[in-house]
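Next up is one chain by itself, shown in structure tokens, the form predicted alone.
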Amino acid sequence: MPPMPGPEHVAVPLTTTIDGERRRTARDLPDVVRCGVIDAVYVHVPFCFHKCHYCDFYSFVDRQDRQGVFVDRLIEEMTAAAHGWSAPLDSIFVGGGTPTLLAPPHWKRLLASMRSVLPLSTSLEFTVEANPETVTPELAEVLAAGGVNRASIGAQSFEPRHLQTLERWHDPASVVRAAGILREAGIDNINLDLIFGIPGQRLEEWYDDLDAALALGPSHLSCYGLTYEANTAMTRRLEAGAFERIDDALEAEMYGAARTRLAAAGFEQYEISNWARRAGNGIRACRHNLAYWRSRNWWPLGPSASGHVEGWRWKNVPRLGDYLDASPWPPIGDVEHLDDDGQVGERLMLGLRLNEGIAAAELKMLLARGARGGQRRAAFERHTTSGLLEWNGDRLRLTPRGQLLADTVLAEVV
């Protein structure tokens, strides 16, 4: 994804104390923030039992020793965050770091903890994420039980050899058991993420991943070409020449691949990277992410966590230590916020990562709002007549070639 579009920065008062310097929270943000609607709440548990060399978001390996306190904190904060809030939360999100080290015993405190004080919709979707590794019969009816109704599982590849080039340390065998144990407490929206794009993969190995997947029966499958992102164990073996890129032409084919089989298997596409069983009237596509790519309302929860209200964006420290010391705000970093342009930009971006496009009534309004609305309407008409983008009816897509060049395309219109 390209980079989000040039924010305006803000100072905001600080607050908070740690080791004898002043931080700001989320605590300080306007009350437009603070007591706005908020659509879906994220939160992160740092905690894993190995770090994976592809991984950039913030984890780290658990001794165990401060699961206890660590989700005490994190009641404290929901508790505060939430105070006011009215509207329904339409999704939870548990990520990480692996949600599911957490024992069962913490999850219990913070399920029920998550009942009394967050205001739910009864027709929440509340998604963890789960390596497979991790997951038992106690904690898959613990979660049930509390009211998780999603899992995403961390399946990457279903052969030895790719899921030692990841170093992710699992057995492919643990991914259809621990489906089964999900199902088996409840749980039967199930998502697998795939990786493709590995050092040494063949097209004939990605095929038989997306048919191993398959055969699992999961509602929604996510398939991402592997990223090298900067200090991560995965891109300092490739600048070390310990492996190289597979080339460009194979990887495409691979997406291309992906496209084809699952479409094939009954799944539609609603996202660059996402695919989701028909389910009633529509299809089970994850109501979390949607949050984030029609830029609505979200709240962060634990360290690292990000959130997005109002156009307003701000980051909790991704220290434990700090998060630990902080009552019950927890200090912030990174507050931004987005002039009216950067959030025209912002909105065009992620709207067109979506199958389903923008609406022309919607980008009309949008392109008549944002101060480089000329600029961005001949990149329009630039790539639609190159073929990059398309109209579906009334509304603007990419086309699938299109969104093999989608970070060309969109950064050109932030």
Contents of the next structure:
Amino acid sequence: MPPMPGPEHVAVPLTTTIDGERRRTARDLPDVVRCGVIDAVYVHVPFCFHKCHYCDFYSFVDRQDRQGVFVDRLIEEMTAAAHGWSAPLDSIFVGGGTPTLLAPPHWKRLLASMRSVLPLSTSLEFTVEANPETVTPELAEVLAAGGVNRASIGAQSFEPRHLQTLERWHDPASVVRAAGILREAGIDNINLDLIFGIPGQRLEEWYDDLDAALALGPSHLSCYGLTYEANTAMTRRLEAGAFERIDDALEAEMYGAARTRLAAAGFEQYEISNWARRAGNGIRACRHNLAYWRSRNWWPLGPSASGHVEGWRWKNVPRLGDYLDASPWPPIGDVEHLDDDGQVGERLMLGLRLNEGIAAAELKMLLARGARGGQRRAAFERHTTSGLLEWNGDRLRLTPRGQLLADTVLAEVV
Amino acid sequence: MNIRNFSIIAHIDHGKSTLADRLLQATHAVSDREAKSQLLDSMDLERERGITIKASAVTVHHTYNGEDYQLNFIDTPGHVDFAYEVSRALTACEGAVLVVDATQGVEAQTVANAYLAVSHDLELIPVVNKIDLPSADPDKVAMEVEAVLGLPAEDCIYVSAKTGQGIPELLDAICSRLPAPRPSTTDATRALIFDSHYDDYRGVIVYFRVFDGSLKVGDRIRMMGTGRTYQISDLGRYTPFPVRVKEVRWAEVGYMVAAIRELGDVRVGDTITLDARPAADPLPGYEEPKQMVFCDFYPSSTGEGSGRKGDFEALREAVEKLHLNDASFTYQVEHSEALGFGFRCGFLGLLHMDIVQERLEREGGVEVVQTAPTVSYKVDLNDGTQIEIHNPADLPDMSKVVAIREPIVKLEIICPTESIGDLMKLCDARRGIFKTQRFLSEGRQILDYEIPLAEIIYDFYDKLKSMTRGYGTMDYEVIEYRVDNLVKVNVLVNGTPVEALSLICHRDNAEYRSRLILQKLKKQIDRHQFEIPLQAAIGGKIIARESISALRKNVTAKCYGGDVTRKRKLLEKQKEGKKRMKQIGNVTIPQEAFMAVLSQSED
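Next block, the form predicted together with its partner chain, ref. the form predicted alone:
Every chain and every other molecule in the complex is listed next, the one we just looked at coming first.
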């Protein structure tokens, strides 16, 4: 049974006012959203050292003086949102920004509130994004004690020259150190983010990066082909001719290299850019990200955090100032509810990213919905013939070659 | 009754429509409020482009020296593509008002139109318009008129169609300086059709000028060119609002409705006579419309279901419907191995082609893929016969071909003196033959060339405009077909010859053109999952090659919770980009690629 809003909810203001202007908040979303069973929570911590040049996520340079107010405000938002949630959360993911820039006392307070306010599953996956330079034994202790059991470290590369191209200023040795500290504190479910296809990167260097990552004994690896996002400094430098994109045949080769090397090391690929170590009968996949790709419900907390509940997507106000001014419900934007056909396209786009693919039964249902079932079916047939898609038992999925050309397929069915 | 039949002729934007409206207003034919809009242009498209495509005729009255004059103002299309229509409208007149912009001076079309009027024995009244503008230099412009057209500068009437200055003098001049209509030469009735258009409710409306006799409601008429007969159900004239009359008499202008179903049944230039008492000879000057530029229209579609019958049927409906309104383009079903079913269409000129394509999309609601325009060629065969082809694909086996003839135009360019060098280089590069260079006025010259029509149908006008910073103008007229060393170049995509990409060009330019085409195709065809060879060949001989490497990677690396909407939109954009495409074998080719065969420069 979805939790019904209690009588207290009536007392919660329906809208938030900023500079005298009435703004929409998550409270104004339809009942189907407010009553949806929430599987996961995403918390955004906006503080950063500086803005990385390839990153288009919202973040800004750390200002210690606002950390306390931010945590106060986050606790208020969380308390208001979680009121009436009864089903246990399967995952919490704290991303940024740089969450590890938040000082340990603030973390302590935040984690304590989470435990008291949020209904948590006993098998909760609780991930914190960690910047290698900012992980200290003290912080690691606080996180572990507060229930954090998974960490994601932005290693990107172990070659200083390439880190510099990416405008990442950490010392590769700090990744080794951070992983050690986290493990020492009891957080042994560790992901490392790696980037390949960096301008000037050679295949051997990529193998070296993979080996260096594996040497740290992670349970999970994300390997991303470098993406030039619009409106980032990195893309502007590319356009200005500061460097050249690497040849896509080489990038394809690097992708293949990740597959073979990681498979040999006991990892299984479960999404286009994600690998998890085999453990027992299963793999240690990131359950939080699976919630995204399986179109589950997750609730956003913090400035610029995005949420999805029952086909509705929205995003909290991105400016920290606006966020701090409004309590407890922050203004929201980018509210989107796709029509039937759009929802089918989105489901296909997300589901086919996963190696598990989409079950025949669900596919049949999806093709029956939406306005373009025939066109989608034709595209699926064509790409199955051309070898980009395949049936794995009763599930349709991208082939290894299809994963490299995923957008060619997905653009036709989205 | 004093009657004066006249046209206004002008270069685009020299103020013809505004002047026409002002004349109607000055003769009290329309109110001031109605005069606000340009009454004579009826189609949106025309108004947007500032040109008049369909002619109308308006009758007004003016008192001069105490006598009443019936003034019949016959509108003419302003563009050279419609030269034949212009000539028919001028035939219906005794005089013409030649409008020149006081800030721009004489332009190429001014000259062409003036010569056309003079060749029809029309009396000209030169008018210098827009004298209210600060940059106006009417005296200089009047001197240009004298220098180029031989009309005395002092005969020019200075007017401002905007403020009304000079308009009464112009009306008086129309009455005093233009000749009265010539007397009848036969007892039989003869009227000239100078325009027609299609009305959804009444069918075809025919505009005519009576030269001999008269036409009455109920008369059974015969079109002397087509031999068809009809009964007149309605006669009238525009004032500019339609007014029904019982009879249109000698020298008068009017319209008729006669249960004519299709525009194709009426030929501009044809002579109307009475079925019961026909004239012995038609009025002179009748010609079939001559299409000079040809291209294919195919329904646009994405990869899946490409070439579906429904798309073609929708295109057919749109083409047939448009043809009701514009009988001067031709169409026939075309089938291409590569592109499926479509239509090969012929147009009077380039502008005409653009207008038809736009109207098909706008009014017909279909999306079309247009192939590169070509001219018609006359091919001498070794059995002594000659055929005309409108498509490089129709060229017979070269072993049967003795010679290929292409249309040559007389090209007249008016340009600033400092651009002469660049323009001469451009014309030379396009196989132009220099004829003369004439002085027009301080800083402006006239260049005359003979040049193959094929060389100017694509980017020539754009180049001329940019070389002259917008000041250059051009006009052309086809003079003959001439033999040259022409060859057919085939383009093969992934080993398959694509007829729609083949072209006929001069042998000396074939390698160079082929390389440019392949380079352009390489840029425009997206990479596929396999390598795509591109080749150009004359007969079996490959003269240029390129290849499009295989697409190795096309994947969004990151797609997490907050990215979903944006990544979905990026994918949708990829899909959107594939709309105007054609599937040829395994290769998807965008519309732009079909224009690649026209590329003549490396940009």
